[in-house]
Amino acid sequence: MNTVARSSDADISAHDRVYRTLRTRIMHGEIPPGAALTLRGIGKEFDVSMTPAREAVRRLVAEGALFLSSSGRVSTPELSNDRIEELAALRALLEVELASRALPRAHIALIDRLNTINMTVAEMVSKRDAVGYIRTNLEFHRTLYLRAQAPAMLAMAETVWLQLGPTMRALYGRLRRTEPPNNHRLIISALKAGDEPGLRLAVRSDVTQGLRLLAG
């Protein structure tokens, strides 16, 4: 009993290795759109039996992380043109309203701490690494967002983020940016002045631009 208890505890412990791992890895853009993945592969890489592999990938299926086809292949998402202004619309929905809610919290310390997180993101920029870019990107924006004390919005923020990893990279290749995004600038000139309708727009801007010129 003890035996099969201590298998048990084991396998969900891999599961979320694996699980945790892998949607870190989709969500900063590690993985390229398109991009295959099989059980064998996954238990292979994180030394796991077939069973948390499969459990991993599961849940990033529900979460729209990854793409089942009826043939039973993994991988990551293609996302049509469509579906990024969908996507789109839904960060311009949720993130604003965190911004707008994260707005009377938002003191001295937090706003040098996004100016701290900002010139990371101006770094992985000049260094043109495109994962690094990504994850200090939302690192930005996560940031701001724990303050609006919204979980259940967070949470629904992020499976966006989630699902537009992949997507996102690709992005960065096609816009070759070579300076970090001037909407930072103004979320954060928004904050210091308790300007909600210049913090709405900026947040507005900086999650839309950018995924719409890739649907164009």
Contents of the next structure:
Protein chains: 2
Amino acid sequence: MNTVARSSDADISAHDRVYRTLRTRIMHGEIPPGAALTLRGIGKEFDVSMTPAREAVRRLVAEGALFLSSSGRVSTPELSNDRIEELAALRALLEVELASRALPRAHIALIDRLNTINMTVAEMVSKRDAVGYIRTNLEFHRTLYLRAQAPAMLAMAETVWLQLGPTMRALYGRLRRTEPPNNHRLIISALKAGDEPGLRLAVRSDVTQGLRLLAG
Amino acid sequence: MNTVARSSDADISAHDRVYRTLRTRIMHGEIPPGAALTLRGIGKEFDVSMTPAREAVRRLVAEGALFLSSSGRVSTPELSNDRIEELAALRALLEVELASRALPRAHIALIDRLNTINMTVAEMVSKRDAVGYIRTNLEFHRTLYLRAQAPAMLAMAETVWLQLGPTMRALYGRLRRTEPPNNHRLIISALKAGDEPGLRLAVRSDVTQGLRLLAG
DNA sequence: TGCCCGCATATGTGATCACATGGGAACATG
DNA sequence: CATGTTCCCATGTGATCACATATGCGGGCA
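Switch from the form predicted on its own to the form predicted in complex with another copy of the chain and give that structure.
Following is the full complex, with the preceding chain placed first.
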């Protein structure tokens, strides 16, 4: 089977399909930290040869989504506390700016959509669905930041999410909280009121809260 | 020649050698915007097959250093003004934070090194050596930011430098200025004085100045 | 029983090949 | 001379193979 870019499968290249699927899995916390991946295993799962599997893995390594050992083996990263704190600081830096830029463009339709997404987030929390929570929580943030019209900045924020994916699964998995997200309501309120300082504070709190309780 | 990881060449893998070389070229502005690259051409230059060339290129595309057309051809990016402004804003955001974190650790030895580097920067400016200027200017910034002990943040800043590499070459090439970098002296002064607000302002000015004069 | 050594194999790396396709030059046409 | 068309080849994609080596397991030895 030497078929290249077959017109089924939406005309997408093989390595891109593999890349996108793995990226989503990692970002949403579907893979725990430290899990090993093999090129032949990936190839077998996606029914492709090692070549596209290698390209997808290389790309994910470049984005910090996967860790490459000195012998070339790949696995999801196991982040140190220092690294987690640094990534949290990066989230704060980037996302506060993104929210601030989105504020003047945040009309009522956006706020409605954020409210709807936030209800799904609360549902995931009550169901203790860690992966669902991470996915909808990121959807909440991305929906807001898309309004900032700053694609490079959003891409950087998503890269940070990607790096934190497996760790977030581990953290929220052991967290066991049931309260719906209070900071999200603060974000929506600040958007409604056009309150920029309040928005910056709410985003910063939302982004850094879950990562503070590590310390072990 | 099927030799894998031959012990000469510092035991570094072929794709890594290609990657590092291309990355440095791009970041230092040795390649103009819109220049096309081919896998076979890269392979021929580095005396490797297409495989490591592809991996290196993929990685650089993932970092935004190269642009991948819809048909798979790769070239250095030609950035829009909006994109340049956004990347400048990212530089400001990240590098102000890095400088601020480096400030409490900036002892006299560091300031001496920065002064030395800055003399080389001035020399490059007087020689109108665009590539040399970009290289030493980035060395100035990296030397300072290394003190921040924030590797993820520094990596992000370097990714932004990488994306701006070819564009910086084009901008400074048409700039033709001869004044030595004044903002660098302001940065050093603020470091000596332990003046954090002054440092933040100086870094922000230094980072955003050269990119303001585009507007066409 | 615990530890170390060796071997089999799983795994990554790089080369090479077959193939589809897009880009650009050469040519034709108005 | 300008513009559209055709065709060839340069180029990217993916599969497969050969090879070096790290990993991990099993057996032997203290």
